[in-house]
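Take a look at this single chain in structure tokens; it is the form predicted on its own.
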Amino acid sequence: MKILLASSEVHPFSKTGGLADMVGALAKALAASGHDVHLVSPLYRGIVSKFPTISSANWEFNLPMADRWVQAGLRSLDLSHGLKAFFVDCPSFYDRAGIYHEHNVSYPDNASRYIFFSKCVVHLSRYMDWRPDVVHVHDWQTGLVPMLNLQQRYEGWSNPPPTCFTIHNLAYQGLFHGSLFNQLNASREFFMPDGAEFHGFLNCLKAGIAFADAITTVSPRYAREICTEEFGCGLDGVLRRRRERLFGILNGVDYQDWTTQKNPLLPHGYSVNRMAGKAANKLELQKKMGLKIDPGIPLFGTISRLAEQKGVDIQLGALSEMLSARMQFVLLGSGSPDYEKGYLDLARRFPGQMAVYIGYSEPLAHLIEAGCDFYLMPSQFEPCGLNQMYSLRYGTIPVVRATGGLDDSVVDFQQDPKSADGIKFHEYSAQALAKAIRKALALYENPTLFKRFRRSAMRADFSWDKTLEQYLRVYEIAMSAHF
């Protein structure tokens, strides 16, 4: 099958959550499975210093937008089992110092720098000589890019190919002044409230959610949460009527990336049969960021996005109680000012026992993964999650809010004593999730079941061969039923 996948961000090009890490570990299990696959993804600063070996694709873009015309260039990049990738070179859009924001302040031109990329897929898989059976796309930033499909219709393409359009997370959606609709060049008849139109608005997510061939998301419960009105986001209408095309797929996991042996990002490896690198990278973190070094104090950990959907607020109050205990805590993250100030305050107030590293560092990541004990996850909600994952693999027992994802990822105690392998909790509170804590420190004080926890959950198989054949069966659906 030859499947275009487009995507605003692609590890290891670039990166700000879980989309880049999806989108690349897809494309190669996709590549390595034996079918031919090309991504597109726009062309940030600092990826021709970092990948040199990208080169000209010989091939220019001049693309209108509204009453302007747009060029750009496009580079390749050859990678292995024969994955192509493609990076649409438009310096005034994406040579920043940001994706999508600097200083926490959007881009006020995100609308028309993702539009005008969506277009550029939608002008390769209609002109190259390379033409995909499918075009498979991820939120907001590529949502219009089934509807331009159609809209070629229009303008003399008979046969565009089906589009498979997935929603990482339903709450950015790519909502914009409805003026801004006429720098698609298409037909008001798609801005219509069963199209792309919203209260008035341009909404790119609504748009894929509308012309898609086939809709996906990322695990099984947040495909039926979003049906709702709680996890809707104010889309549960549409997607209700579009239920038949709707498709829960709970992500995979890179192994080949996210490996306790041989991993160059991490200082010792280790095993489920032998774990004492494990031991020795919590010493190696406990030492890096500061804390008391000792190896029998429980150590948590989080990597996140300092937001309200992560269920920072409650993590903050949690952690005032728990602190007091005899524990220890990491973060690595940034968001919102006012959660990195409460997270720093937290650290000087119990100095020793937590530790703040505001900003991103891959070694750091893997490192908190593989030194921690537990890991905190307190979502209010969450599409499908990856660190949970990540963790499980490392050994690193995950104490997560019963929601979407991370309820289909984890299995708790109380689910099945024999093979538990984190602790769960559905209230969304500070005093639920503090009440979790002391269950994780209850595990720790109990060497025998906490061995066990570990055992399993380095066990726990979330690798892309179960997830890629869901992907292929929703691919042969989108072809089947395609517009």
Second form
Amino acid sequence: MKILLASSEVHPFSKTGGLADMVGALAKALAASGHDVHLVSPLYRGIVSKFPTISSANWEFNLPMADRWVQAGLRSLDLSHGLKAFFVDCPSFYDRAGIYHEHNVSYPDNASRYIFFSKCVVHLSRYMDWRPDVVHVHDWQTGLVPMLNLQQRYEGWSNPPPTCFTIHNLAYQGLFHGSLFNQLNASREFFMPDGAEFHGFLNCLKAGIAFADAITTVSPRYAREICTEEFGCGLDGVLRRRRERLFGILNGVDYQDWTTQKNPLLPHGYSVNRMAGKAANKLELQKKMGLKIDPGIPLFGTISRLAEQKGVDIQLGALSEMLSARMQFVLLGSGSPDYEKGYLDLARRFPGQMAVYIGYSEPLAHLIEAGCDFYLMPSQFEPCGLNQMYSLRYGTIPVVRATGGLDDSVVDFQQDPKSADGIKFHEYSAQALAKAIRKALALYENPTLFKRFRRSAMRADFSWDKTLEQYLRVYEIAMSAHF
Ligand code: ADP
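Form predicted on its own done, so how does the form predicted in complex with adenosine-5'-diphosphate (ADP) look?
Below: every chain and molecule of the assembly, starting with the one above.
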């Protein structure tokens, strides 16, 4: 199948979260299984210096944005298995210090930046000499592609390709002033309550839900949750209307990147039958983060965007109670300044026992996954979540709130004592999380059971081949039931 994947971020070129990991891994897996895959994303600052073999694709184009024209060029890079990555080079939009924001303030022209990117995706699929069978777009930044595709029918293109739209997080909708719809140069009939309009605003995510031939989200449970008022973020109605085209597919893990063996980002390798390296990584982590070096103390970790969704408030509450017990905690993350301060203040109260690194670091993320005994993920809601799956592979027992993809990927003792690999709690409260941490401490005190949990965790398999089959089925549905 010829598949065009378009996303505002793709690992290893650009990344702010799980979206980049998922699109990068999906592209690799599709190409490795013999499909003909092209990727397209914006050319952000720093990409060319990291990948100097990116070359010009000798293609310049101008696209209208309301009554002005914006110019861009195309660059490309050949990857393994015939996978081709394209980059939209438009310095005025993408050559900036951040991807979506700087100093926690979103760029004021984000609507224009991603309307333009969406137009580029449609332009490429129409004019490349390679015609995709399906165009797969992701999140609000490319949510307008399915609609712009249909608009092409008014512009003389009788058979634009079918589209698949994946929602990675319903809470980020790309909601902008209604007047910005003009920049799409599209028929007003699309700006209706059953289309891109949302209470007078332009809603890019809603447009994707309304006009894509197939819609997916990143876990089966989240697919059910978002059709309810509680999790629907105002879009449950439109999602219910399109329910027969909505599919929940759990993300896979790129086990080439997330491996405990021969991983250049880990000081010590290990595997399910040779766990000494994990213990050595724990000491490295304690040393690096200024924690008291003690192989026998249970060490908990979290790597996260510090946003309300991630359960920061209940985590701070639970930790301030639980750190009086014999345990350590390490955090890697960045986000809301209030939350950053919350963790830093708490770390000052518990020196040697809690450590915080505010910032972004892939090597430290791997070391935390490898060095910790438990991984805390108390999200309010979680479309899929990747870190709990990375933790499982690294033998680090996840302690998660039973929501979305966390519920789908972790097995609790109550569910199945034989294959249990994590600890779940249900109520969204600091008390419930503290209780789950106490369960973890009790598990740590029972070496036989702890070892069993670890073995089950490391054997859990979220590799892409299973996930891939499900996407291919959805692509077929999109192709057979094209708008
Ligand atoms: P989300 O996409 O909602 O942020 P996910 O769990 O799906 O959450 O994916 C987060 C991804 O981003 C993981 O690969 C995680 O390791 C990574 N990540 C998040 N914050 C940081 C950080 N501060 N440093 C390094 N990696 C991070």
